[in-house]
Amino acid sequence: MHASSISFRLAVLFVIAGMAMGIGMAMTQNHAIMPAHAHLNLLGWVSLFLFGIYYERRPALDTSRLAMIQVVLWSIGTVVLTLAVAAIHLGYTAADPIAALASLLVLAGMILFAYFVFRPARDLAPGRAAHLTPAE
């Protein structure tokens, strides 16, 4: 499985989760967990799916090891870091440090994301162009 498929397929599903944390807060007028729902919203569905085309784009690096790595560290940061803002806006003190360490997952996701948008162009082959040719 390449990098981009997995990357569209867990923002697909991080995005239903989003969705259904929205609607259950709608349901019950409890918006506490607003915080938490923003981040599922912003780290799972928008940037996994931005991570998504950018390594559909890049085929060499879209099937590299490294690359599915980003996204699993990036995804594991997401659950855990979505679950602990939750359970802080809940009221749950202690998960404070567990916040903290899901965090420093995601940051290493997004700093290994940088080593692959700016090492040098040559590394990025982005594979066969489309070839066009004019109507008649």
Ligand code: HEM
Given for the second form:
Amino acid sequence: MHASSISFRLAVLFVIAGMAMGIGMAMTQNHAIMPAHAHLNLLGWVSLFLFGIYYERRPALDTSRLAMIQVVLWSIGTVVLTLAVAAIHLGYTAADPIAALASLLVLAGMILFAYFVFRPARDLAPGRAAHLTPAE
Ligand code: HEM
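Taking the form predicted on its own as the starting point, write out the structure of the form predicted together with the ligand.
Next comes the full complex, and the chain you just saw is listed first.
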């Protein structure tokens, strides 16, 4: 499985959960967990989908174990951060250290992604011209 396809699949699952959370907040007129909803959608949907697009455009990176680690790290961090932020906003302040730990996980995931972005462009597919259709 490629890092991009895992990213896309997890991203759509996260946004379905995030939208359900939003509908739940709207229906109950209780927006207490709004920060958790926002983090789930922006980390789990927007960012993860963007990672997927980046990986898909770099086939060598897309099949690497390090890219898969980045996606898994990010996804675990997103789930734990969302739950901990929701718990904090529902009054369970004991979840504070868990949120702190999860925030470090997503930071580590972003630093790893930054490493992919800044290292030399050797991860670009060598034969990108293969994607072009020759003129007849
Ligand atoms: C079914 C879809 C959705 C519903 C019903 C929904 C509902 C809500 C509700 C009720 C709030 C609280 C507003 C407030 O208290 O002021 C909120 C906030 C927010 N939502 Fe959603 N949402 C949905 C999808 C999304 C998506 C897809 C994203 C991001 C890609 C998103 C990002 C945000 C953000 C960033 C906030 C915080 C806004 C602020 O700080 O004022 N939401 N949403």
